[in-house]
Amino acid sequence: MNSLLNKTFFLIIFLSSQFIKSYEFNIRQVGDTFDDPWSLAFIDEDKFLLSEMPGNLKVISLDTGELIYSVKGVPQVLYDGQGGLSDVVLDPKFSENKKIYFSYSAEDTEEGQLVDDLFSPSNTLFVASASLVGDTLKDLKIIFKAKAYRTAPAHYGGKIAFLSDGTLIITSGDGYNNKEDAQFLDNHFGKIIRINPDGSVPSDNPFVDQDNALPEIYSYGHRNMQGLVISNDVIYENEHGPKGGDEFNIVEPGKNYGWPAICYCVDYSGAQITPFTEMEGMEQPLTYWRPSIAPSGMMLYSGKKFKEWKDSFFISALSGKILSRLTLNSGKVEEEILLKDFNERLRNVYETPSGNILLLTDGPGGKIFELSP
C-alpha cells in the first residue's frame, strides 16, 4: 500500500453507462500504522482525537501524522471480538467547555448470567462524557448504560451524534444473538437512542409515557448501525444486514425498522431469516444492499474540494472494500462506487476541516488516509 502514497490517480465513475465526472486526486498516507483506529473527531485544522479498539484515545497531527500525546483517564473497555473503544465525538460547545463523549464496550459483573452452568459476566454498550483537560480526562461521567447485556462481544452499534437541541442520538445494537429483542420495547438491543448530554431522559421522546417501555428509546426494529448523520436535524443512519441486507434509513420517532420480522437479507448460512420484506407498521429502507457490503461509518460532504460531490453521503464498507457516493434525489437514491480496487476494509470516513476526504481502514494494522484534489 506504500507504493501509492503522494500519487496522482485518475478516478472515473460512471452511473447508467453515462459518463460522470473524472478527478485527478492524491492520496496521502497520514503516519505509519495504528491499533485498530475506529472514529476520530477534530479538535482544530490540524489536530484530530483517535480512538483505538484497545481503551487508546490518542491526539495526532494531521499534517505528520504523528502522534501529539496520548490521552489518560479512559475507562477499562471491553477488547474482545466487535467490542472496545468505539465512537468520540465533540461537545457542540467543545471551544468552551473542552468536553468530550465516547463509546465503548465494557463488562458488568453486575448483570452476569449463568450460561453452561458456568458464571459468565455479560457486557454491554457505555457512552459517556468527560472534560479534555490538557492530556487528561477529568469529570468523566458514563451518561449512559445500555440493557443489553450479551457475553458474545458483537453488535452494539455505538455510534453518537447531536440534533440541534444538544440532545444526543446513540445508536445500540441487536447483540447478534438477541436479534429477535430489537421488536421489544423493555430493552436497548436494536434500537435508537435519544437523552439529554447528561443522561437523563427528554420529556419528548416517543415511549416516555408507555408502559413496558424504556423511555430513552427513539426507534426500534434495528440491527447493528454503524454509520449516523444529523443534518438538519434529519437522522440518517447505515446498519449491517447479514450476508446481505445492509440498510441506509432516515429515522423518525417511534418507528419500527422492521428487523428481524422484516428484510432484504440472507442469513450467513445462506439460511432464510424471515420470508418477508414489508409489513404493516414498518419501515422501508431508502435503499439497501444485497450482497452486504458491510457499511461502517457515513459522513455528509459539504462540497469545498470535491464541488460535484457537495452533499453527497459517504459510507465506508468493510467487507466491500469499498466507499460508497450516495445521492438523494426527490427519495430516490443513487450510488457510485469509488476505491473499488484500492482493497483496503474501510473502518471509518470523515471530512476534514479543509474539504479532504479521511479515511480509517480496519484492524490492528489500520491506517489513515487522506484524499485530496
Second form
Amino acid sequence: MNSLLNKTFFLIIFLSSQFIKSYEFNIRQVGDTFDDPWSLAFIDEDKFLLSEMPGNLKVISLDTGELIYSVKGVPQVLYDGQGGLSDVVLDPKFSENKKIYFSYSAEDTEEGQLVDDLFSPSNTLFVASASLVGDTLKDLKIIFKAKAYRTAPAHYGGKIAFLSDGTLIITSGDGYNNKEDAQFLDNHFGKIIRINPDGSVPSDNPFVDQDNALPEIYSYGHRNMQGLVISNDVIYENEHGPKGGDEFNIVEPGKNYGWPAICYCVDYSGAQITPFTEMEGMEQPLTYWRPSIAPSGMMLYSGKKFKEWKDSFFISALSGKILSRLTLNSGKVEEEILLKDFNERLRNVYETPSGNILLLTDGPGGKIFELSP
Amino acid sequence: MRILRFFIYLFCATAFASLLSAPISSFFSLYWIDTYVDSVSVADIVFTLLSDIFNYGPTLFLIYLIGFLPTFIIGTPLLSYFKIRSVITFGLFGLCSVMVSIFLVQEVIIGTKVISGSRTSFGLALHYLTGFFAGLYFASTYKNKLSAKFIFSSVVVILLFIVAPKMLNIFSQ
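Taking the form predicted on its own as the starting point, write out the structure of the form predicted together with its partner chain.
Whole complex next, starting from this chain.
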C-alpha cells in the first residue's frame, strides 16, 4: 500500500514538473544607474525619453545606455515621498507634431487651494503637454490639475494613456489621507480621468451632466493606480492596495471600483479599513493580490520576441520584487511569476520596439534592464 | 527588581493605551461606512473591533512606546525627586506620550496618517485621552509588587495576542 502511495506521489511530482517551465533570459543592464527612474517612452528604435522623479527628462540610447541629452524646460516638480516627475507618453502623432504628455506632482498655492499644514506644502497631480523641439520643451501647457489637494506626498497615480478617439486617460490616486474622497464625485481623489489633449472635457464623459460631479471623472473608487494599458479601447489598470488588496481591473465609464468601502485588505497598521469585500453597485477586480506585491507598471506584450507570451500582461512589482505575467482566458486571470530571484523593486515594465522587455528598478540608483530570449 | 517592575508596568500602561485606542479606529471606519452604505451589522462591528484590537493594537503599542518610554523614564524620577504625588501628573505624562508618538510617526517619520482613527481633531483628542488614562493606570500600579496572579494574567494576554490574530484570519478568509 505504502509503495503504491509513494509511486503515485512521485508520478504527481513528475507530471507537475512538466507544466513548470523555466524561462531563460539574457539580462543586460542598460547604462549605469539613474536617479529614481519612473517611466520611459521610445522616440525611435534606439532612443527613449526617460523621466526621473527629481524632475529630469533625459534622452537615452537603448544600445549604450548613455545620455544623449537632457531635456530643458521641465517644470518645477515636488520631489518628495512618492511625488515627482512621473509618467511620460508620446502623442499618437509624435512623429509629426513632436508632442509629449507628462505627469508630475507639484506645489499649488492657488488661492483657496491651500491645505492647512505647518510642515508640508499643498500639492497635487499635474499633467502637461509640450512639444519636444531639439532638446527643449516648447509650448508647455498644463492640461490637467487634479482637484485633489494634499499635504502628504503620496498616492498620486499619474499614469497616462490614449484612447483611440484621441482622448487621454489619466489615473489620479487617493492621496492616502483622503481615501474616503474616492467615493465622492466632487474631487479627483481616487479617480480615473478622461480629457481631451487640450485639457477640455469630452462631452460624452459619464458625469458631465451630473450636478456636484467633476466632469473629467471617468470612473471612481480607486486607490493608487500605477499601471495602465489601453488595448482596443479596453482600459486595464492595476492599483496598490494597502496590506493585501492590490487589484487588476477593467475600467468602464461611470463605474465605482469600491475603494475604500470594499477591499480585500487591511491598513498598513493592521487596522480594518472595511469589513466588506463586495457590495452592490461596486465592481470586483479581475484578480487581486493578498499578500500585496505592490504592482507598478504594466504593459501588454506583442509577442515579437517571446512568441508564447503574445497578449500577456506584464506587471512589475515593487515590494513583491517580481515580474508578474497575466493572461486573460474568458474573463479568468492566470498568473505566472517571473524573476523571483531578481531581488529588485521593479518600478516599470516596457516593450522595446524590437520586442525585448525593459525593466526599470526603483529608487535613487535605479537601473534599467533589457530582457531578451 | 524595582527597575524591572517599573518597565513591566510601563509596558502594561502602554498596552492599556493601545487597547483603548484601537476601537477608536474601528469606530471611525465603521461610522463612515455606515453613513455611506448603511449596511453595517452587529457581526461586522464585532469582527472589526476584534480585528483592530488584535491586529492593530500591537502596532499602536510599538508606536506609543516611542512616547511612553522617554516621558516616563525621565518624568517618574523627577516626580519622586520633587515629591510630586499627584496622579493627574502621570495622566498628563501619558497624554503627552501619545501626543509625541503620533506627531513623530505621522508628521516626521512617515508623513501620512497611519493611525487611522486620528485623522480628525475629535479622533486625535480621543487618542490623547487614552494616554491620559494609561498614565493614571501607571500611577496606580507602578509601586505595587509583582504578584503571581499579575504575571499569570500577563502571560495569558500575550498568548491571546499571538493566537487570536491567526484565528481571526482563518475566519475572515
